[in-house]
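First, one chain by itself in structure tokens, the form predicted alone.
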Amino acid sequence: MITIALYSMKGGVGKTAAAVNLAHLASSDGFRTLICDLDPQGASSWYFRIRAGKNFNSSKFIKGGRGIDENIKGTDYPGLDLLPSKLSFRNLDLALDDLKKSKTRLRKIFSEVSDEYDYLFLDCPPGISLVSENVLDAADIVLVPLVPTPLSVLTFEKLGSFMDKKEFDAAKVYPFFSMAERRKSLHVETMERLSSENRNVLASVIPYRSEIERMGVYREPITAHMPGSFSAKAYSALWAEVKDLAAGNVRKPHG
């Protein structure tokens, strides 16, 4: 199974939008996806119209196994399950604190359903977190979006920072344009200055469009509801990228 996460310390990105897409098209090409909304927000559960189980709460997601199976939800599309979220996932970090092996729990916990599917995709939270942690440990690529403006470069060099304390693998962050405007110069200058800096920039492109918005009104990804529109083909180039990753990525075992 292949982990990759949706993350950025910044939030209004369009992570939970490109998570949605990236499930959806990741289980219409054939493959055992699952969805794990991990913002207490919910938002990818809200977009997949699920609700967690009344009893499912951030204790019992801590604990995995049982917990974790009886609350994975199928989708309305084939081969695609959700994990949805809950509130209570805002104490994520205070379970996970109270934990032996706190920043490696999360990769515990998913390697319990590894053998179920072949892509797990991780919605996260914003912010820096023990749950940021977990996430970063547990990936095998980070998707990071980067709306092209000086704010959010200077978040992600924050973040560059944060990995080399921690020591984690700052070769498995690939960061995407996201709500890019080609008809804003800064936008254009910005994509162009980063991608020639950091060559693990992807290609794709994520447009500012309201189409993807209008994603809370229909609560379905775009790549169903419009296959054909600009957007939706968008975010079928960025798949395309991460699957090639996905294919030559090898997970080197922990020790």
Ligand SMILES: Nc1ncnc2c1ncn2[C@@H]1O[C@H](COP(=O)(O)OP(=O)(O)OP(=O)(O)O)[C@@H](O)[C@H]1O
Contents of the next structure:
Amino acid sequence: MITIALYSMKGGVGKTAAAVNLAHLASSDGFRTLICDLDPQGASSWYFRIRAGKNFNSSKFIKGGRGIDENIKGTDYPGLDLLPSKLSFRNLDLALDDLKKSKTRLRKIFSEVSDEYDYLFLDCPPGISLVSENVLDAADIVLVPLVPTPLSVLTFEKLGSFMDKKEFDAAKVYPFFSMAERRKSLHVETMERLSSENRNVLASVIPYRSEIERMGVYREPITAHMPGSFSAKAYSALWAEVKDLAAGNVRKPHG
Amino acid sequence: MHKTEYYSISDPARLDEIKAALEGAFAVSPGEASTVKETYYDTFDSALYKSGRFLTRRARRFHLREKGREAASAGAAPRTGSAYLTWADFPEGRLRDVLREAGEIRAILPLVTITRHTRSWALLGAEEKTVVRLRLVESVSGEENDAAPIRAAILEAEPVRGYGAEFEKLAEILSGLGLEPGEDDILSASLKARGETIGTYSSRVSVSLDPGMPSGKAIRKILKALLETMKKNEDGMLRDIDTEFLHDFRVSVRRSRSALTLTRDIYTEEERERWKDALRTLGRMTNRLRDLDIYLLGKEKYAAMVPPSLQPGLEALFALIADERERAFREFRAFAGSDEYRRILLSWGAFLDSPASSGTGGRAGKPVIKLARKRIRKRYESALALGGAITDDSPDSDLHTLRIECKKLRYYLEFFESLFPGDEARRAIKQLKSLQDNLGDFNDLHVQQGSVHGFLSLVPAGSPSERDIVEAAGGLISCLYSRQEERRAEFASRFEEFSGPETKDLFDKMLSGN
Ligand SMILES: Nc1ncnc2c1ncn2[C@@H]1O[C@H](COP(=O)(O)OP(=O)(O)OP(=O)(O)O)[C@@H](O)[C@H]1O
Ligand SMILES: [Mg+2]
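Right, and the form predicted in complex with the ligand of this protein, after the form predicted alone?
What follows is the whole complex; the chain from before opens it.
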């Protein structure tokens, strides 16, 4: 199982949109895929019309094992399952903090489903927290959506120093441009500059498009709802790149 | 967790009723519909079907589908040319790998051509979320030559993880309509509708006997089952579809001869001799062909044994063996077309259909369990004695004798498997198997050295590759010899395992009682 996190410190940059679409594309390729909604807001659960069971909560999640097994739900798409989030996931940080190995818990939890799935996508809440540290530890690949503005780039660079400080392998972090607008020269310049500076920047760009914004209305991955659309093709190109990374270039920091 | 269930719908007129019932309970959202005309393929022993896979051909392309899935997991178009398809005809890729793994030495044969209509629906729960996937698969076959079409239909219900309650609700609704999930899928249902079956052939002996059954009747049942297997393989053997037909045929002949050794005081001496002779002829007339088959099947293995410098000679030798095989096959087919062959099979069949085959001797009426215990014990003890006397200095022929003894023991265990509770006989066979494998390899390697030597007589005098061939044969023989020695070195530990307390307890348990 290859674990791919959609992560950024900034909110509202397209993490959930990417997680939902990439997971859908992975399952359409025939990979057994799980998407795990770590955000208490439950955006990805909502896109798949899935509600967590009544008894599910953050402490069950943190325990792993059966509690997780019983709460994974099938989506409308064959081969794609989802572990929904609960509002109580806002306490995930505190719950993790109480544990002995508080920084590697997610890795352990997910290792229990690793035989069942080829890909695991983590849809993360924004910010920097104990949850993010767990995510950065558990992920084989960290995808960071970047709205191409200087300020976002600055925040992204902070992530680099944070990872260095915590001794994570920054080489597994791959930024890609999200909500990009070609007609904004600021966007174009920012993209060119970062791409030349950072070898890990992915070539595919997710454009700013109203059909993506409207995903919340039709509540489906756009790759399922409008598979021929420009946006769906952008996600497909991104998935092709990520799949390549997964096939060859995954560097695992600890064993 | 639930799994996909298959509901066979024998009466298509009921579909409207089913649909109405579902719409009463769920929001139903129609999905894709498709129609394909496809031919299903499998090996003679249904290796793909038994592993939950369908191999189909649409036009020139083959597709591999897993049971319960609509999407093909692999596809490719084979090279044409060979009379019967095998995995080796496919281009490199997943499909070829799967086919090779399923049946390395079996041909892939067409089973049936159907037109398959698939319609799918999603049953929806709250917020229009899919909670169960439904597929109605209908097939039409047999329209060729203006015959009346033969129809079959299967409703597949695929659960969605986390929505078990809805899946159970569906099962309840269908059950209310008299529909229960079954084993049939669209292939087996289509074949059934045509009066055919799939997955029923096995080369294993499988006869169910009662301990109290008269010995003569039991023996007859065993012999009939073996003749049945011979007949099933006859066509494929004569058409030379793949080498397994002949192999399974021969194994059944050997087993039959072995079963005849159980008939003292059941059949008359004259009968015993007559049928043993007849079966021996069937074996003898196919020996040469099988030997050559074994060589040709092992070609890759042999090529790996000798150094590159000897490869050209080996190639040339194999070309001669292949020619010789053609010749041997023609000879065999001539025999199979002869009165002698027909007469043997017909008279053997007629005998097994006659009351005489239940035996007229004094032991014919005794309960078969007694016969089974006594004869298995005798073989087991004799195998122990023979094996126990073998030392590092014993001649090869001692291992050979033990091999024959073990084989007979194995056959007896197989014949009488159903008489023993649970899987006792299976377990005994398993204990025996590792020793048998060792002895079998040892013997094969021994015999093969002689055969290679014999093949040299196939080299035409003055042939330009004569020297190469002789050198390759020499290399091969010395390699076979050293492998034979390796097997011999392993013998002691294998035999120790077999003669150990675990096997003894098992046999004691099986053979105690009266
Ligand atoms: N490429 C895009 N074009 C237009 N709108 C987009 C695009 N990507 C995302 N959006 C919209 O922007 C909003 C935020 O996107 P999304 O939820 O994917 O971001 P996020 O990073 O997961 O946010 P959060 O940090 O709150 O979890 C959503 O309303 C979404 O529909
Ligand atoms: Mg989000």
